[in-house]
Amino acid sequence: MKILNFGSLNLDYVYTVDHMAAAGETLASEGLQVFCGGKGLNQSIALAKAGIGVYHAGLIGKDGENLLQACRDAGVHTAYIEEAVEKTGHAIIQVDHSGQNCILLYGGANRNITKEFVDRVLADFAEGDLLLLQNEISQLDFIIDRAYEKGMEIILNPSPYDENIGRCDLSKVSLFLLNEIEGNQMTGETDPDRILDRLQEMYPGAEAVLTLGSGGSVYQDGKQRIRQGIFPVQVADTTAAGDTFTGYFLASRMEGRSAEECLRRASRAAAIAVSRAGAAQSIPEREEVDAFTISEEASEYCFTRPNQSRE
């Protein structure tokens, strides 16, 4: 069984600010750092650092060589990363003193994925292989359809949520990984349990992991609903927290760990990531996550209950 991440590769321009710029406001930044990022790249690096041999497929421009090198340095298989005429995708990220962020995304080469490229990549994968997707590349609906035809297990992080998601046949997705905002956009619900109830109604054959920021995370599979609290740390930058969580959750799942342990390990990894600046470079190594013991009292928030809809 192999895992393919068909995803974005971005250059992240991170500006430190006192507060997020408001409409019409000119705001001087306190600093600028440039990092490797993109939800696809971040999740591939998290998988690789967690010990999984992940293949990444995507496009970069001539200015994206450092993204390719970052993948190689982390142990990501890069044979399916190709060069496009368009400039590399990038993000402009404001980070305030509390570590919260605001992101402006430019798709660039990520939006130049063609059907021919998709077919060429998927030709090397087969039934039972895993496919991880986000919504920062073009041809998302075509990739889902082709992978489903091949019998691959499709895992979707529907971020950012926009009209492209609406063109996808989400009944073909085996596992959704999403946050509260995306959960609301998919279901129209705001309460976390209502979001999960509605997801179960809409896609009864799919598993789901809902991340809730400081509220922790919840997993459901149609039989049970499992909750995990956070591990409190001093927050420096939340940019890659969700991607780190995704990578470590999937890596743990591929290793055959229980849902409880998958959530717990992913939460540890995300806690380490938010304590550091940057996106890809904030993702911890497997040994760091397994040695992480701070705030173990958060374990009291981890429990299992029957998956019953709330009235």
Ligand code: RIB
The other form holds:
Amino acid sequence: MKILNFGSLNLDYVYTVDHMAAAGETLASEGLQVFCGGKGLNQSIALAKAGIGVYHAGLIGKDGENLLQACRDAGVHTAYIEEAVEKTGHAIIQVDHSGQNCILLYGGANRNITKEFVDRVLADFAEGDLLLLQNEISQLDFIIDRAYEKGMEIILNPSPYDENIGRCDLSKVSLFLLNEIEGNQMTGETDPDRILDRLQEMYPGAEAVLTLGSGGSVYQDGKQRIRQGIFPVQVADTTAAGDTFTGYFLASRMEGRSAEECLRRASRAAAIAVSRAGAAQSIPEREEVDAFTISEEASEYCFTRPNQSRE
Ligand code: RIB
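Got the form predicted on its own; any chance of the form predicted in complex with the ligand too?
Now the full complex is given, and it begins with the chain already shown.
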């Protein structure tokens, strides 16, 4: 069984700010750092760091060599990362002193995915292989349809949620990984349990993992709902915490671990990621994740705290 992640690769321009710029405001930033990012790239790097041989498919421009190198350095298979005429996608990210962020995306090469490219990549994958997707590339609906025809198992992180998701046949998805904002956008519900109830009604055959920021995470399949608290740390930057969670959850699932273990390991990995600056570079190695310990009591306590959105 192979795993393919068809997803974005971005250059992240991260500006440290006192507060997020408001409409009409001109705000001087306190510093700029450029990181490798993109939800697709981050999730591939998380899978690779967790020990999974993931294939990444996507497009960069001539200015995207660093992104290709970051994937190679992490052990991601890069044969399906190609160069487009368009510039590499980028993100303008404000990070405030509490580590919260605000992201503006420019799709660039990520929006140049063609049906021909999709068919060429998918030709090397078969029934039973896994396909991971986010919503930062073009042709998402086509990729889902083609992969489903081949019998691939489709895993969707519907992030960021927009009208492109509405064009997809989501009944073909077997696992959703989403945060409470995306959960609200998909279902119209705000209460986490109601979001999960509604997802179950809408897609009865699918599993779901709902992340709740400082409120932890919840897994559900048709039979059970399992909850996990966060592991509290000093927050430096929440960027890519959700991507780290997704990569580690999937990697643990591919290793055949129980849903409880998958949630717990993914939560540990995300905790380490939020304690560090940047996107891809904040993602921990599996040895760090497996060595990370914090009291179960603290984890349970945090589950009861009010929700706080996590990127
Ligand atoms: O999830 C974090 C990512 O979202 C950033 O790396 C940025 O590129 C955007 O895609």
